[in-house]
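Presented below, as structure tokens, is a lone chain in the form predicted on its own.
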Amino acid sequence: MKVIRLHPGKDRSLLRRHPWVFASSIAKGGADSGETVRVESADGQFLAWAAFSPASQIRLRVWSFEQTERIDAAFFAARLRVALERRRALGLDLTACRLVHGESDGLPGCIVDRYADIVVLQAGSAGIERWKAVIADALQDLLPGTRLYERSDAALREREGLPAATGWLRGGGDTLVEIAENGLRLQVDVATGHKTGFYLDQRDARARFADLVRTQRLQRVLNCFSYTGGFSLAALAGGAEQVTSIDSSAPALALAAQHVARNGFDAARTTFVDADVNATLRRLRDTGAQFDAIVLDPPKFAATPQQVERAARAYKDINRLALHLLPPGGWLFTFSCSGGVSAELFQKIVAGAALDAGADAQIVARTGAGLDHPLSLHFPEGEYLKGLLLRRS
């Protein structure tokens, strides 16, 4: 077993059970990509078993802090089994669910989502890549009757020195499936959809939004960065009379329109705009348009810490424009999925946007990812999704 020795004082994060070690903390030692290594303090004390990634600044990702634990096929099968049992215990519908949430489920870089009979694996670290076949076999054993598709095409693969990889790992056939969410029917294409096919992390927020539209009797709703219409369908289910969806992807909007028909809603209640969101918000502001509720669910604006300043400007701009379109009593449901933008920073950005818009608002609720996206106490970086539900004064 290869040994990685840390610099003096660089063991503090591991002693607090944080699962990452950066390259600058390593005094000596090396290994192949994804190889399991023994991590020791400067004085030779055992700290953890971890996967080594020679290309990444996150040089080590911890498998276990237990010295007696073996990192083998049984280890991965056990971690996967525990992750499934946690979600079953919460009463979650495992046919449309995140089954494994990386570090928070003890499998750094491993994402597993299920859509009907298709299980999607995303290997986002060198360690998961090395054990991918073992993980695939274990998933098939734990979830009989499912097919397994790989969507290891996120940008973080490049930082791990790994090429993108997509396609069937086990089984085959059509990649388009139907799932049920909050009483609605949605189609997901695991080969071409965003992330692993769909934004499962917003399921609870969409349910909250449907309730808001229903209880507050909101009639005019604007859904920005609408993708395939999840929040638009929630608004329609809540009783909104007119829902406008804006996205720069024509195929996504076409699927959103299909979702409207599939769920029996009147197409006359919907408008789909294939355009840039920022430009459209400016146009709507200039024409004096008003909405009872607006959803801002943009893609990740900051993929790395170096992009946070630019992302802050982008978040501020869209929130400022949206607030111009809300009358007093109007609602804004705004989100950031940028891990480098903390919840505190996001609130400051939105507060700055309100000042620039000459508006005031109260935070009615804060939201995040659903119960199938757990957050480890020792890994605050896992809290990537932040949402604020605001009511304009």
Ligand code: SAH
Contents of the next structure:
Amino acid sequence: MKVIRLHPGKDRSLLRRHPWVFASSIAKGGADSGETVRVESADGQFLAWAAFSPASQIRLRVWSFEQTERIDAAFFAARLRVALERRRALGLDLTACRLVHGESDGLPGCIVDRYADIVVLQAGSAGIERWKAVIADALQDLLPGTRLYERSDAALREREGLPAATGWLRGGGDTLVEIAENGLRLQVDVATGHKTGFYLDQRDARARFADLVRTQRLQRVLNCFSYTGGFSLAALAGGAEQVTSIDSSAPALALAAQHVARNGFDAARTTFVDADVNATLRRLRDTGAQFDAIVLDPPKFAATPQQVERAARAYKDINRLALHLLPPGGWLFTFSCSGGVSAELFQKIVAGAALDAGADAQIVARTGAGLDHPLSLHFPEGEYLKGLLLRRS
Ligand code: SAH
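Mind pulling up the form predicted together with the ligand next to the form predicted on its own we just looked at?
Okay, now the whole complex, with that chain kicking things off.
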């Protein structure tokens, strides 16, 4: 077993059970991509078993802090079983669910989402890449009758020095499946959809939005960055009269339009705009349009810490423009999924946007990802998604 020795004092975050070690903390030692190593403090004390990522700034990701643990096929099967049990115990519908949420489930770099009978694996670290076949077998054992598709094409693969990898790992056939969410029927294409196919993390926010539309009897809804129409369908289910969806992805909008028909809603209640959100919000402002509720669920504007400042300006811009389109009493459900933008910073950005728009608003609720995206106490980076439900005064 290869040993990695840390610089003096660099054992602190591991002692607090944070699962990452940066390259700059390492004094000596090396290993192959994804190889399991023994991590020691400067004075030779055992700290953890970890996977080595030679190309990444996050050089080590911890598998276990227990010295007696063996990192083998049984270890991965056990971690996967625990992740599934955790969700079963919470009463979640496991057929449209994130089954494994990386670090927060003790499997750094491992994302597993399930859509109907397709399980999608994203191997985002050298360690998971190395154990991929073992993980695939364990998932097939734990979830009999499912097919397994790989979507390891996220940008983070590059930072790990790994090429993109997509396609069937077990089974095959059509990559388009139907899931049920909050009583609605949605189609997910695991080969061509964003991320692993769908934004499961907004399930609870979409349910909340349907409730809001219903209880407040909101009629005119604008859904910005609609993707395949999750929030649009929620608004229709809540009884909205007119729902406008904006997205720059034509295939996503095509699926959104299909979802309207599939769920039995009248297409006359919907408008789809294939365009840039920022430009469209400006145009709507110039024409004096008004909405009772607006959803702003943009993609990750800051992918790295260096991009946070520019991202802050982009978030401020769209929030300011959206506030212009709301009459007093109107609702704004606004989100950031940038890990580098904290909840506190996001609130400041939105407050700045309100000042610039000359509009005051109250925070009625704060939201985050659902229970299938657990948060580890020791890994605050896992809290990437934050939402603010605001009411304009
Ligand atoms: N709210 C969605 C998820 C949104 S993901 C849901 O509930 O499923 C972000 C979406 O923003 C993607 O569909 C992407 O195509 C779209 N997008 C990214 N940049 C855009 C832009 N500048 N203008 C319009 N849409 C954009």
